[in-house]
Amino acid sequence: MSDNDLATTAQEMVAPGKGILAADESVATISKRFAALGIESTFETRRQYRELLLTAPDISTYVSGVILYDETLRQGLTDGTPFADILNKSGIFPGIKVDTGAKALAGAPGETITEGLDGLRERIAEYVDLGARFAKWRAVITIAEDGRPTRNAIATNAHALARYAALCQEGGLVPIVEPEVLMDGDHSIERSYEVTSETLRTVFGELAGQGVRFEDMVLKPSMVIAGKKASLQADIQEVAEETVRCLLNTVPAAVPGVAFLSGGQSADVATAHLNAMSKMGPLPWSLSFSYGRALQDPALATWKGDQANVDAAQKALYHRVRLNGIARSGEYTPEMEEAA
């Protein structure tokens, strides 16, 4: 793929009205998730349930993008037609993780670094003969009491992120570029601004370094927000306008666009702070959203498992992402949560 067809296709995955959903659970993770809804975790109860959100009608009104997993890409319907084919034929991008996971840093308790650089240009090649057409790495920073986290665990997981895109333009694939600052603790929302702050520079300058092309990318950064356990939570707009302050203060304006994670948050909390921060523009890069959860959990408690319950899951997860497409022009409001 060209530089050119890079640059459409980051483009296009943060198009007005649209976001990415983050479909890339582990087998470990979503079998936690469905064993918290007595769901059998199997390869074919695995897939049924991807089956049901890559089929839903019509959302790719609202999806540009579908972020899945290695198992899942390798998936597909029940008459084996490729899960890759049935998005790319509805106008989504399928798109692949391609990191093994954080792992503990050496020399650093309570800190990780992300692996799965070694074979990453081959497997690369493959994912891109199997339909993918971007990719995603998560990197996991960690805010505590302890001086966490330290200068190396920022510029370990930078270095990490800035191999994997640089490979990923080499071989085709639009990098999903994820330095997640971790909700977890009890931090104020102004250590959080500082983390995220000094997350970003570090993550952008390994980038340059690297010689990654910044149009050709996507950045998931986590929201500036407070940590879960902290006795001062911010409101939404304190949210949106520490973000957004973050982020200008940080990102390079050649960056196409910015799809939030949603971190934890709950799924109309996480809509109502991009809403927010829609409405603070002119902004150099489109707000967009890369949920998981935040547009899954309405969906999977609905299914629980049982086909017969797979057209109400569709429309719960319809909903979800609608609101979220509503969100990115700045109107929603919450009393849209009640019209499903």
Ligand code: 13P
Second form
Amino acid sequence: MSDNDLATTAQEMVAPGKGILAADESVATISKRFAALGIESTFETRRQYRELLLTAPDISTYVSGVILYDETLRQGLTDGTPFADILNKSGIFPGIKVDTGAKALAGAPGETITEGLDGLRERIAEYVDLGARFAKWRAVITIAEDGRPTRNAIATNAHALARYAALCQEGGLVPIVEPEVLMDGDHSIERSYEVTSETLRTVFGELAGQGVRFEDMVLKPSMVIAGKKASLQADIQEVAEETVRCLLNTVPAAVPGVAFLSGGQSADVATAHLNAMSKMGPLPWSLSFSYGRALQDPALATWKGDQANVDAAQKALYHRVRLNGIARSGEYTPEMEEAA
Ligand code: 13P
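Okay, that one was the form predicted on its own. Can I see the form predicted together with this ligand too?
To see the whole picture, the full complex is given below, headed by that same chain.
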């Protein structure tokens, strides 16, 4: 595959009016989300839920790609058609989460290093064979008053992200580079800005140092936002302005697109933030969404594990992807939430 193919795929992943559905929860994470709603987690219930998401009518109008988990990329419809084929047929890129999770970082209490580099070259080759077009790796950065994040946590995670991204580009997948600064805690938006800036600077330094081509990747950052427990919460406009200012200071213009994670924001707030940022153009890169919970939560809560609710759940997903698609051009209004 030529470099140019990756650049084209990266651009299409952040095409105007579209975004990426993150549906790559590990078995442990999706089981937790199911448990919260009293849904049993089995190989088959997870398959049913992913089928509901991937076959929701007309989502390809607003969805350019879906990130899958290893188990899901190997699953398909009951007639055996692989999910990757279903997605490709509807013009949606199948993607794959290739990290194996955030594990305790030695010597750094309360911090993590994302693992999954061992054997990654071979796994990438297999995922390409299974139909994947892009990949994702999530690094997790925690803010706390005890000195976190340490320089060590940022540097080791940035290094791993760059090793992953270089392997993806070598093997023919567009890497989504996801350094998530968690919203957990009571930190201010100023502290979020500081940590997000330092993280992004370090990540792009490592990417450059390891020869990763910025044209052939997508950045998936968190927004600059106060901690969930902070008493002072910035309004929509301030989050949008601080996030864009932070990106302008740290993200090279050669990167085709920035697709945000939602990180625990409610569905409507995540959409409103994207909408406010979309009004700030022109910017060097496309601003898009790659939400997990902010796209899926209403659908999962509607489905409840009952196949009789599939249609309604698919409509709930369609509604969310549509509103975020509209937010990409800054034309979303909160009144549109009503028209589900
Ligand atoms: P959230 O939007 O729920 O944060 O999920 C996005 C994601 O892919 C996390 O890795």
